[in-house]
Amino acid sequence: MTNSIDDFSDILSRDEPLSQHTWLKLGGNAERFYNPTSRDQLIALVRCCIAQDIPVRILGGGSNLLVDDRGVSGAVIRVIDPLLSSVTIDGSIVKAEGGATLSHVVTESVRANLAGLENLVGIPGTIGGAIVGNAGGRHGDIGEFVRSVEVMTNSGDIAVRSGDELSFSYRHSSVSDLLVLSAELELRPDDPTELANRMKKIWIMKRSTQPLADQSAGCIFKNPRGLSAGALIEQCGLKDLSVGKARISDRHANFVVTEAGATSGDVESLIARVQSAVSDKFGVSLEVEIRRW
């Protein structure tokens, strides 16, 4: 039996404000916003949208996302805990579904005395989003631990990417499919005390250098090769620069923080001003890390 889009009306919200689902707390509405409650329902919904030529966007934690003030047409499908949230560990293999939060996967791995992901402590979002964007920091990226990824392709098929089909580079992966359903990561056993201490140290350092208490979306720009985007922005004297209700964080210049009433236009103006200043002063083109809808 083929589903009609009307079969999913019980999980549909029309004109849903996406500002309620993103860390920057701004942006327009989603024409159709779906909250599936099971893997089967999610897969059926995505296939139905594809069959009816309804554009699909997958929303995870909304932490690395800038939504246009005009909103988004088509279907926005939310995939985050409790949907696709299971994490299981067998020996040194961690299997996590795509909607599990990265913080939960990190915690479970450390609890099982497995090393590697403790470096990612403090990074928001889902494991699916983390893999697609190869999330990480100065201590390493998630890509080095990913063994296989189960995806839903843009045509609605389910496939497993592994081996040569998987490649990771700085804030980028070869996973360009519509949706990450699950992933297997291979970690290594380690001494529990050392592991816990390492995680604590990284967390304390992040808390002291990043505006974690503010509304922000993580780093706005990618670090140019061998350079720090934050340092370049700071050297241009742009810390605390504001446009409307958005401003460059005074704690870390590669973060934009927003207040009530901020628009995505404010953030876009800030991005353009920073790119222009860094280009004029250093001849460096800053590339945006945040995703735009």
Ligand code: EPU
Given for the second form:
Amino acid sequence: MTNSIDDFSDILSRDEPLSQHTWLKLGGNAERFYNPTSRDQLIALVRCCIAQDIPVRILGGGSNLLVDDRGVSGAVIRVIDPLLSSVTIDGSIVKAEGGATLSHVVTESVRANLAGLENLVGIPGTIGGAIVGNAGGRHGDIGEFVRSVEVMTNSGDIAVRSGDELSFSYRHSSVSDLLVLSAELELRPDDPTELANRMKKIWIMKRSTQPLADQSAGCIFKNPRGLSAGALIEQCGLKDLSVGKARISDRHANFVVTEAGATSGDVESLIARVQSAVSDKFGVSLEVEIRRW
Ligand code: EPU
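Can I get the form predicted together with this ligand as well, since the one above is the form predicted alone?
Full complex below, order starting with the chain above.
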């Protein structure tokens, strides 16, 4: 049976403020905001939007996202726990649905004495978002553990990407489909005490170097090859620089932190100021890491 978009009105909110769904807590409204409650409903909704030429944006944790103050037209579909969020473990294979939070997957893996993902402790967002952007840090990234990814393609088909179809590099993956439905990760058994200690150490290091208590979207810029964006920004003397209600963190210069009343314009001004200062001083052009809507 083919659905009409009106069949989804019970999970629709119109003109939903996206500031309530993003970590930077700013930006405009989503013209149509859908909260599906099951995998089948999600799939039917996406197919319906495609059939009716309604642009679709998938929102996961909203932790790596800058939404324009003008908001977005079309449909924003929210895919986060409890939707598509089951995590199951079979031997050293972890199967997670795309809306499971990465932190939940990390915890479940460590609880099953499986190593690899403990390196990703403290990274917010969903597995879907983590895979698409190959989330990671100094101790590794998620891509190295991904065995296969079940996706919905831009034309609404379901496909499994594996082997040659999957490649990951720094903050980038070959997964350019509309939506991650689930993924299989391959980990390795390890000693539980060592695992727990490693995770604790990484967490303590993060907490001491990053402004985790503030509103932010994590690092704003990618690290240029062999360099640290944070160090370059600090060397330009830009720590604590503010525009409106947005500010370069004094704890870690690659973080922009926001307060109530901040606008996407404030953040964009800071981005432009940083890029121009780093380019002038070091001849390095900083590439933005966060996603923009
Ligand atoms: N540094 C400064 N000033 C700063 C920030 C950093 O001098 O304001 C120096 C540090 O002292 C250190 C070097 O720069 O010598 C690297 O800093 P850090 O260890 O904090 O790592 P990073 O390269 O800035 C990366 C990821 C983080 C991830 C951490 C830890 C990127 C863009 N950032 O940061 O990821 O958490 O390693 O694994 O790759 C994110 O992507 O959102 C993110 C936060």
